[in-house]
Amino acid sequence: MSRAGTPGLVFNEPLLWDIGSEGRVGLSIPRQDVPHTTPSGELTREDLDFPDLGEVDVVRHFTRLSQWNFGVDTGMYPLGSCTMKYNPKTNERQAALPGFSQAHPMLPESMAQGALQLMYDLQEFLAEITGLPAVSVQPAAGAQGELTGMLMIHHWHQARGRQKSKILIPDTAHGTNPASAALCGYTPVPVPSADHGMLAVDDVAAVMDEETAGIMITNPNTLGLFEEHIREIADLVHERGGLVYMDGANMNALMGMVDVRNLGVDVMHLNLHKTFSTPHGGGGPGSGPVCCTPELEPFLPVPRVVKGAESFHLESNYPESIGRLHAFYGNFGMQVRAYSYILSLGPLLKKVTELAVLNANYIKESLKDVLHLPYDRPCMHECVFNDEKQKDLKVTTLDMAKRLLDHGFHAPTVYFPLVVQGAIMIEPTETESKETLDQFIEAVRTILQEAETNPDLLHEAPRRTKVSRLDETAAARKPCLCG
């Protein structure tokens, strides 16, 4: 039986400047015992208004707001591309120890041993997932990371006294990936996918020429296919002077498994916000560690943890880096988190893997027989489908991706990759369980039935959500930003 959502109560919350009354407060000061004195300048302003309240007020308003939202820990988030996991709460209980969380960045070294050791170890531990053995995990950001290895690879052909002005980026790399080329000044030149959804040897070398840096490939791509001739392209792309960057947002599907170093990769990001243990999405803070190889060590950005004889320091004298990427060194609360989880699964971040691509296949093997599968292989993490066998309905991929609401169901990712027409992009990690799967699956082949009896649902839905169909194209030329 599909866990169906439900109407139930759906709080209506007016602003904060609606509720309460004058006169009305929601703490107790102590009684002062300095000289009351009549504040100046702007806490006087007259058309200040703040809100009189009572902690009552505060409390339900900003627990009805909570009960609007929907997340990982609400239920499945089947996102494809962004690894929307439950995250195990230990992990946050010692993002919050107090050593770490009131720790000031600008700590002397001798106060700040736990944290510097700490960066090491995770730079370690990320060094021998991947097989590269010399990492920086201060990017504050995938995105982040991204820059940082194209910047490592630019000034490699630089210190070669050849740079280079273009970069190889495939039609199924993460989109981020050509803006992060551009940024360091090359120009992406795309590369299709062949029609099996993976990179072809012959493509590549089409493109590569003496002035292209390299290549920035994203395994497993963005259709979940992993990229089979992987090593042969990196083969190729070295021979004629590049190197290799790999995107390693998709990591969740390589843990355990894979040694991107014997791919051929030169140089990668991670996403700690994806694979290792951070709440993804919402804005929060993100971690971009970058791993590289031997030859490209001396670029990586600084200051650099260093493990000394008796202690851990900050060290900046590496003439030919990148330099610094922000003020501080990375998003460290994020560092504790992924640092905890590889810590408490250990040999199991193999069967973390084993778990994502095995859930992923089971949903592309279920929905394959109603829900068009363009490329019908053994997916990794993730599988994408279309709204081919639903366009003499007239019902599209949105939807149907509406209707899942409706069921209890976050949407997946819909309408990417690009070289799908109509994609729907299904992620489910290796959190959910069969059952959840199962009702999952039961719910998509509901709506399915739906738009052969009754497609108005579809079209009209979500119907139980709080908010119903939105304009979209108003709500992007005209947001209310206002509550």
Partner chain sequence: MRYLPHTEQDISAMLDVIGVDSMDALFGMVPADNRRTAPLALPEPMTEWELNDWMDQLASRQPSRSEICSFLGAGSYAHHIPSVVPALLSRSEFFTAYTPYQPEVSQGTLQAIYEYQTLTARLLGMEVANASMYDGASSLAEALLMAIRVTKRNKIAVSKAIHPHYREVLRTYFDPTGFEIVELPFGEDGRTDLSQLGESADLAAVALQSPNFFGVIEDLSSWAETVHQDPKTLLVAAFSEALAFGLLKSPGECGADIVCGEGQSLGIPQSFGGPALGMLATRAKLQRNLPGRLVGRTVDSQERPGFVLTLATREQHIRREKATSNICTNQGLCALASTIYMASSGKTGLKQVAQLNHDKAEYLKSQLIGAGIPVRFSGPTFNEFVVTLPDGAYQKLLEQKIVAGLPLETFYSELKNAVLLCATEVTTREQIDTLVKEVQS
Second form
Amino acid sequence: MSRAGTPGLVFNEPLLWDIGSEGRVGLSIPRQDVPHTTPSGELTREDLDFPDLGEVDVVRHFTRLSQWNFGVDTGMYPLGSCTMKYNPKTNERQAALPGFSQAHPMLPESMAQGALQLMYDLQEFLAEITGLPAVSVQPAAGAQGELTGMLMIHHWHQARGRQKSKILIPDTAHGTNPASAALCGYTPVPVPSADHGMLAVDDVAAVMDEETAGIMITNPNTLGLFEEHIREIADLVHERGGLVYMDGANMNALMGMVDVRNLGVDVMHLNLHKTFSTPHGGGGPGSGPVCCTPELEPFLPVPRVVKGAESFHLESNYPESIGRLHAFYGNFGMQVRAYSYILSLGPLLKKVTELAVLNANYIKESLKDVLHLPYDRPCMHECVFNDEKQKDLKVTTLDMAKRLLDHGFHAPTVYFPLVVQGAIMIEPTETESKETLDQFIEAVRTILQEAETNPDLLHEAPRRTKVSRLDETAAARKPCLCG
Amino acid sequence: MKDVSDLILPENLRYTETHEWARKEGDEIVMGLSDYAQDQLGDIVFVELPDVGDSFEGGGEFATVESVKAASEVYLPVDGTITAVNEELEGSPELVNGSPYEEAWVVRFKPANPADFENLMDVSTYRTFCGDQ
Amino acid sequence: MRYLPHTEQDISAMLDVIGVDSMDALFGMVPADNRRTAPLALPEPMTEWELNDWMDQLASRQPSRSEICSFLGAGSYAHHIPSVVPALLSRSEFFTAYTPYQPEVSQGTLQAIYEYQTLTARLLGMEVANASMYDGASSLAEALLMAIRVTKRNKIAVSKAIHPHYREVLRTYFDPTGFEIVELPFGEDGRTDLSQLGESADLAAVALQSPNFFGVIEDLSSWAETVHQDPKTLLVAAFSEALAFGLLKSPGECGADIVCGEGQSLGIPQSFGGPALGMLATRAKLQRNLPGRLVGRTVDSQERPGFVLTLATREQHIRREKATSNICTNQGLCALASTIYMASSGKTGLKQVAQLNHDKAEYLKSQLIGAGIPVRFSGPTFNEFVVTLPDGAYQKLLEQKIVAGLPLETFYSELKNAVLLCATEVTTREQIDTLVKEVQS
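Switching forms now, from the form predicted on its own to the form predicted together with its partner chain, please provide the structure.
Starting with the chain above, the whole complex follows.
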């Protein structure tokens, strides 16, 4: 057994409504300094079925719950496609500053100049990093960024008087892409990747027709490979009247190395919670800024932050804009964190990319003798293995993933991308040191040994976690979503 | 997954390339999912049924079966109009796994052109078809 | 750099294993004409201490709560946040985890979401809630897309007294779909005019906000009765002030079919408008049509209770273009913050805080009426209401560092000189008295 991961003291903890006692309050009730008034009885409720808890009840409850979780601060979290890098603590200090955290979004602009400047500067930084000059930081998550990009493409075609019905989506794209395109009424047309795991120009040419609005390319793709023909593909799509959307969730592999404009991309989104270190928070909040060419700029969401002669200003007068996507300006708190991250690193962001790619290739080379590597090529920020070599042992990707939990590591992404059967997708990120990677490699090798000598250790894994494998079938057959 | 030789495929049924079975009852057709289909899908957790009276073209999607991590469409073998649905499946989707040919019939429908039924695969053709999958 | 642990020796040892001789050679797959030639033109890296100074400067350009007297609400509310909320939220096991794909090491997040879903459903008077959406605006758009899927109809009616920004977001989402949006006017009482529903047949949904954008509490029960005369049409009840339901009848009790809105008031900082919390709840019979993540209760292989993500076949990664939405993650941390807040307040505390909001706003309202400032709408309100100020008064107050709410003329041209004022439990009697005094002078 490798060093990481020993069972700690773990408490049981009931559900919130099974603790506490009626009449207890865990909140300091502000002073009643105005007269009490009674609203009409037909408007008020009698039935609020919340538990009453004291402050200590609440603190113990959530502290115990937190101890059942694995986070990046606990250990290596090589979840491919999700970029679980370290979330710097200084970012939290900045986002919590009262001038940001207490700012009302509709303050008169003269009272919001710091916040507006931050958003404007962040736009400028993201433009510099991607090479695409026009930016909106409004989309609240990557999926909303994708929707924004698709809406911009939709409106661009509309403005040219000819709407299209289809969109090309390679089989190595992110899973959200087809759903985002469908929200715009486009029918996704799958494009298979060629034998080497990348898109071939001919395969795109075969399906790119008059009715096709464009293509959504994830680059690097979900196999962790750089799309080497992306420029030729982009030229072809443009020639045939389409636009090129790039899913930039994997921008952490490109910073300082690639100018996205040179790839022929018209519009892309970024994930601040991936490339720019904002916390994943157990599933959000994310932030999904969109960057585009000058030609698409008029279609960006409103309001936009613009710089006047002496101040920053929110401008909504863009008649061709796709409109508003968020009640206010997106996840500003996440924008503060990403801004803080970029200021901490500056041009060193190129180093971030180099080390992310170095770490992924190091893992790939260190494990490819024991795990099957369907596409044996230099990878970018992540590498994809599968369980082909373990078939005869009746040990699956799922078993290996679960056993890794016992060894003190979070599991990689499994069974994705779909083009690789039994995929094991490992993204170490640049913030893991060589020693940690070596421990991880050692753990995987130990597990593969166990697969041969004692496969039940894998079949029954995890054993050292608070719960063992859960019955997902029962959960879905008779859903119990509410206590 | 079962080997083709282990599949239970009743002789008296017809089959489709999308792995439904069909049986004639009077001037109506009863249909469901084949043993091959339920085996490939794994534990079924939900079945979404059409309304009685809905009409579909042959090969058209009319229902959905879901396992934990997949959703698959069910296709009507030939043009027809739904006359009954098996509401048992809404509360007990596991019947599709346990009794695909008896308790887990999915719908009964009236074919637009009864002769179309004869174009469906017989059991030996279907078994060969499954082997090629 | 302190986040990048690699020494020069580490790098060269790793390059050796990979079998390349330089970092540059690692990027051999990137064609020359794709590359960036110029170095990144970004500011030189700041030290942690320089960064603190700079961020302090930027943050100080927004006045803190003590420096101004603000009566702004309109979808973002100043409420007290007990210290337990940020303290528990910043536990890094919550903070630095991701979507609970491996439930065995994510039970903390999963149980917390299950508790969030439960408390949300109870607060809104519904049977199920999802694990959250981005914000109140996208929650409304998703609720109405859901209504269209459920009813297989393609027309909705939306009250003009719904937050104007929410309606803008709705239009953005609906624009490429071809679905029709009919707007319902409001009357002199500030409530949506029921008599105007008229002949709109074959509606998938009727959407109202309560308390609405003007702070007025809608007569949801009467709407439910009328809307449900067509048994297929769904009543969608939106909200921007979740705290109201500590005191007011829940939308579910009034007969709503889908309830959607903004939960920022429940322990989440205003943060210049985001991140916030989109709440979305419905009846059990519609649960499979919900967008977004859902957590369900189950057992492990030893029959111990536990939680998993469930009904995932609705979602984008499985159903792809036929998914109920393209949403991927939720607003996990914000949902957790609201759960900690709801747990801390309990029914007793939430009711008291909500009552206090009502009292402060009523006091402000009565003082303004006493000072001769007319209230624009006659309907009952919770913690916001609309008044008409004398010409030029808003600007004059601003010079005194008093933000007298939100001027409404930009949104409704007929509401000249009208402002939407908000008072919550953080508003002091002294601030209210100051506003009233300055308005008169």
